[in-house]
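Presented as structure tokens, the chain that follows is alone, the form predicted alone.
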Amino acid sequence: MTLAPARLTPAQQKSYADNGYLLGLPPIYTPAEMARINAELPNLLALLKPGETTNEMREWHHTSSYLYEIVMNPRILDLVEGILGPDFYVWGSHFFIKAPHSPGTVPWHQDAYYWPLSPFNTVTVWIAFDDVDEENGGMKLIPGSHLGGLIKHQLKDDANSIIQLELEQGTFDVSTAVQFRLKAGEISMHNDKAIHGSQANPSDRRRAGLTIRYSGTNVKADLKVSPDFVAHLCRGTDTYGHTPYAAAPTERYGRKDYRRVDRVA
């Protein structure tokens, strides 16, 4: 089975601009391809140190060709180009894996609040390693919430929270939140200012996903805050010169100990 190339339609581009996300996109991988990817995942998980969780698996695409091949998949890049234009790079990846009966949650937040990047011009691709829905803790997002700018976050005092910060209560309305449902091998896309989160996984099914962060070449990282920030140019040229670039990894599986300093409340 071969998947045909796909690009965003004008209607999809408008929907993203209006709502801050896209679902219903063409699959990136066939079931057979996704089975092979999942078969390799334990080799990466084996690199976690005692006491670490999969939440530590950030930016490992810099050191693992296994992940680098995913983040540079032309089928993904074709879709991202429909949002960011012809010149963009990939800098971030982060696994969010909820085991069956996991209490882990991702509180309501905006990605851009965490990142020392400017201007706002980043797309997050969420690729499903498993079928994802409301039963196993699939993501929810508030349409149009990216249009209001950044909202103040506060520290989340909850051992089950996968991230440290959450939006202050009363600053947003969850009544319009959309439940994301994806099959393994499919992706969603969302704006860096869109409000989103996910609940625990009480089901008997794993919920594994990989987030990938793509930014236009006009986006500059504050290297005083994130001194290890590096990227890989995906498409086009970088005429700005803001961003340090890394060579493609040669090792199949490798971990990266990333000295990341996220924004605090």
Ligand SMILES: O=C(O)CCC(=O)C(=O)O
Second form
Amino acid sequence: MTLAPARLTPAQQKSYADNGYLLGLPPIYTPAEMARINAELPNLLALLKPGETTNEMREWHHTSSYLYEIVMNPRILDLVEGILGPDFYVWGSHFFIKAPHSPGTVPWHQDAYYWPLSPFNTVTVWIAFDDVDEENGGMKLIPGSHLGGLIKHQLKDDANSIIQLELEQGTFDVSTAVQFRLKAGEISMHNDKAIHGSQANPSDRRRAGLTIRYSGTNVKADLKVSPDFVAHLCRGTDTYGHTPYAAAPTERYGRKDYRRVDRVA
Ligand SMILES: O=C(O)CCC(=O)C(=O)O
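Next up, the form predicted together with the named molecule, please; the one we just looked at was the form predicted alone.
Entire complex below, previous chain first.
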């Protein structure tokens, strides 16, 4: 089976602009392709050092052609182009893997609060390696929350928290949050200011996803804060010249220890 090329419709572009996320997108990989991708994942997991968790698997698309092929998949780039326009780069990738019966949560947050990037013009693609829903800790997002500004975050003092900052309590309303449900090989997209998070995984099923961060070439990283920030141009041209670009990786599976881009290390 070959998947036909797909672009965002004007209705999907409007929905993203209004709500800050998109679901119901055409699948990126067939079940057979996703099975092949999942079968290769243990080669990457084998690169974790003793004591490290899958949370350390960040920006390895710079050093693993296995991941580089995913982040540069033209089917994903065609959809991202519908949000960011013709000129954009990829700079981030981060696995969020919750084993069956695992307590890890992702507290409510806005991605842009973490990143030394301006202006706000970054879209996250979350690609499901497994079927993901409310039972195994799928993501939830508050529609329209990207239309306000950034809200103050505080340090989350909880060993089960997969990330370190959460929105201050009382600054947002979760009653309208939407539960994301994806089949393996499908993606969601979300805006860098959209408020989102996810619960633990009490189920018998793994919940694995890879986030991929794409920014318009107008986005400038503060290289004093994140000296290791580096990108790959996905589409078009970069007439701004703020961004350092890297060559594509040559190894199938490789890791490199980057200083993280986030505000909190
Ligand atoms: O995978 C999750 O539960 C959260 C992912 C997330 O916070 C993100 O994509 O920014």
